[in-house]
Amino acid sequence: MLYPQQNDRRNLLDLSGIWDFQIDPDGVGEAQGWFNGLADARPMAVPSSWNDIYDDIRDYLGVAWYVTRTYVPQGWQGERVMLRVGSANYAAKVWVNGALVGTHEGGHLPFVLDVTGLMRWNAPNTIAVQVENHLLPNRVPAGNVEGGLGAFMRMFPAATFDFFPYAGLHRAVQLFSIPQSHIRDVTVTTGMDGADGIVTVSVDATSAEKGSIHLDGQALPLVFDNGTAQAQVRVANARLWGPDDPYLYLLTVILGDEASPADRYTLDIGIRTVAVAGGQILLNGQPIFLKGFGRHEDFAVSGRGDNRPVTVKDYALMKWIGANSYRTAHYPYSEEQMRMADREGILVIDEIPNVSLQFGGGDEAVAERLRVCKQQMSELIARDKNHPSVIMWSIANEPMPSDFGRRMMGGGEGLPIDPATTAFFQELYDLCRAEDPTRLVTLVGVGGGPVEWLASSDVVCINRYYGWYSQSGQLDAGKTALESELDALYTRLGKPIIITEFGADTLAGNHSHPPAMWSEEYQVEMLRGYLDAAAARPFMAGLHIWNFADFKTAQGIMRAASMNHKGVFTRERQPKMAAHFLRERWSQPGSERPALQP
């Protein structure tokens, strides 16, 4: 899961560009050898989503093929050659020069295949990736669930989630070389001892006996035992990473002799701690209030494909508006986004694609969903464990019990909850704490959802739409209902609370006095009420507005123009009135929690 890099010991070849592409609705491509070339190909950008490129495949989610050809530098001979796919949504098979080399399930996370023995050094190499994105009940996230959200909202395609099920190669495909004796993994944890930072570096390597780490002008030896070694560095008067000063130290790991290393890997690290105390989240021992958004990787034409200009623009707008955080709703974002968060000082709640989980289909179906969730959680932790920006893992967004309809209508008080569902989430909580005890863990609960599922979280995260989906058009009644629930939740659980979603669909340019639903004024007043309710409660640890920008959804009776319009920016990143309101409110230091003291 180490992010590929070019240096004096490693090589990198990015295969992003225009690939051959062909859909395979009848599933005949593998039998007909399409991995050797496509007879009826058309061009397709990698990375991108295929849905917004050609009109005839907007709603196509079946099997499709990508093929490209590339030379590999002869200087790579003698090295191990790896193929890395950054994201293939949802399931992928990969061939190199006609040989099947691997498969992967679950979009949004990278996978790496060793293709050393298949390389041609004096001719082009043919790389083929088969991708499919069928909406199936036992996938995470799921689709075509009987009685699920897609059916309830009459959405097409029938996903169980309220964003478009984009398909394709969404991030870069890369070839890279590493030495035969190489660094496999690096794990960095940080702590504090007075004013000094304590950085612990664990290294996993092949065929290694010795090495070294370099940090803050210090060099410490590594002595390997069965491929692993560890060293600890004390950084005097450490410059702590945080939103106000996202300082990054350069860590270098060397394998072998420093004068002639077998391998070298560098990464930027931030020294910081995160914890909870009572109703507060502590960053570097000081209370912090999360101000920000739920977001989506979504833009016209590129879909969910990695779009670097939009990434830079979005971070600039978050800084402009005064935000300090966001949640990767509802899937892992690109590694470039994580690196930008490190650089810009934006805190991240990192979430797997476990959105709108349901427990139907019997024990085997539930067990399969748990298996996929655990795989995705482990892969996400392995990928993002060294980012100082990531302060919390989210194991699910809005999971739904079988009696969700009754609970949503207000009849859930006192209803029993199946203990097997609580055990499902407990396994994910336990996995996170076992694989990364340095970060917080949460589950994002839906309105009316069981409180029992939140009890094991470090921070209580809830999505609430009082004044929109309930108390529609009644801002005062919505605020009253919100305040009552917040007080009851803290009394029961005694943990920091973040409202991770709240907002109102707003058509840019639609105005109303007095404020009416869908107008820009209504959005502003709804946000104001939630911000005021949170500011009055010392146990509130943050607010994430839904959404940063308008985004594409499936077609449905609740989504005008197949868009969710709850963004404070339009999809084109133009501000609505709410963006200016938030900038004024959030640009004042301490404005959200003026009475909050360490």
Ligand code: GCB
Second form
Amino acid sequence: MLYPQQNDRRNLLDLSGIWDFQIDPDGVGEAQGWFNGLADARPMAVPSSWNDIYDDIRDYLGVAWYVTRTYVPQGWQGERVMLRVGSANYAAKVWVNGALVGTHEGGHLPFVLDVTGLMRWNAPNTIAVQVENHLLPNRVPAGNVEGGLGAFMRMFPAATFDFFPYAGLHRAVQLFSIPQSHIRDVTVTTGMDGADGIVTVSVDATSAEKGSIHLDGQALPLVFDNGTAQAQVRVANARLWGPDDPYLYLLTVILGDEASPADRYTLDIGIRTVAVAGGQILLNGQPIFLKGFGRHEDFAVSGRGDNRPVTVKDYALMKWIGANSYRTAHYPYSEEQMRMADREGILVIDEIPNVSLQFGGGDEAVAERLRVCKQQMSELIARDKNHPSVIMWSIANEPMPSDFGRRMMGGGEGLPIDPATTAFFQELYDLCRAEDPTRLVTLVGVGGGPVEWLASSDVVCINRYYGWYSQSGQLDAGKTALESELDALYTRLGKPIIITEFGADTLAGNHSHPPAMWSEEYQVEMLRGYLDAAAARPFMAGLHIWNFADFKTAQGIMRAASMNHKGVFTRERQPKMAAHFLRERWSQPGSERPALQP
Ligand code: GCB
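Please could you give me the other form, the form predicted in complex with the ligand, since above is the form predicted on its own?
Zooming out: every chain and molecule, the one shown earlier first.
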């Protein structure tokens, strides 16, 4: 799952642009051979969501077809040719020159298909992607769940999550060439020995050959055994990666001779460690407090489509406000975002789209959801394992037990929890630890949710809306309730705590003195209360405000103008009062929480 790159041995052809597009509500496209061309096509940008482009398809979530044609350079002949789809939400089927080459499920992770034998060298090649985004109860994330969140919030379309169910080719589609004998995968882990960095590089290649790695002026040989080789580099007095100095070393992996390599792959790596000890998160052995946001990939017109100006702007705003981290709520973000996080020194909690999971529908349905969660978790780890910015995997956001309604009304304490549900999450915790022992793992818990599900987390992550969904309009009462829950949770679990969501819907320009709900003043005072509560508690390890920016949701009685307005910035990325408040607070180093007593 190496990110494609252009170099002297590899080639890359980005197919981003304007493709032919046609919806297929009757499902006739395949039988009629639409993969060869669309009879009634409209233009569609790739990447983009289709929903906000044409007025008749805003809520269309069925099957749609994308077709483009491209020449491929003659110079690629003899090489392996791969087609990579960055994100097709939710399920995809791909044809090249009329031949079905593969399928994929899960909307936010890339997939690669080998199309070598199918290329035409003297004529355009037809690439067709069928995308389908039905909201179904057994998908991850789910939709149309009977009695689910969507039903409760009267959401249309019936998502079981609080963001618009955007559909389409959300990230670039690329063709790339790699040599027949090539580097399949590179895995980098880093550690420290005194002031030295220890970088371990594992390389997986197609054939057993020699090779080498190059890092920090050192060259080490690779000796392959059955296609895999490992080398360890000691970087003297390493410049450690972190928010204050996101230093990246260039690692080059070469297959074959250095003078005429069979293949080459380069990547930016950060040398850093992450751990939990003494009730704190340690980055490079030093306690770190996470300041930042839950975000969304969301913008007007482009929807969830990879929007590079917005990506760069968002990182600039995170730096401006003094944030050092965010969570990829509630799905994996683009690889461009991960690369920006590496470069800008922003720590990431990396989440799969397991949002608002429910346990209804019988054992088979639950087993199917677990299968999809595991697949997405493995694919995410494979994609993001080399990013220094990624410090923690999140296996779920706000899963809900079947008695959630009762728990939400209070009195959840002491209610028995079905051990099968705890085992469900344990499988995901175990998978992360087996596939990546170098990072932390968490599950983001809902207010009133079972504490049992949090017990295996390295860091306890909770979303809380005291002063909004409960104690509405009563900030003091909300703060008191928050404080007593935090103390009880730490007493029970003894692990560092991050509040991964808290916030208030706020209409920019709406003012109220004294503060009232939906006003800018109320948002500021609510955030102040949570920041103060954390600042008095040494076991707090971070605060992520919900949300970085206002974002689009389905329509419903809870969402004015189909938007969640809890942004600290508007959807257009203009600051609300809260943004200035946070910038002020977050510019005071060490003010986040008291130091732990030794
Ligand atoms: C939550 C969810 C998030 C929602 C948020 C809200 O707990 O995790 O997806 O958008 O609450 O604003 O209601």
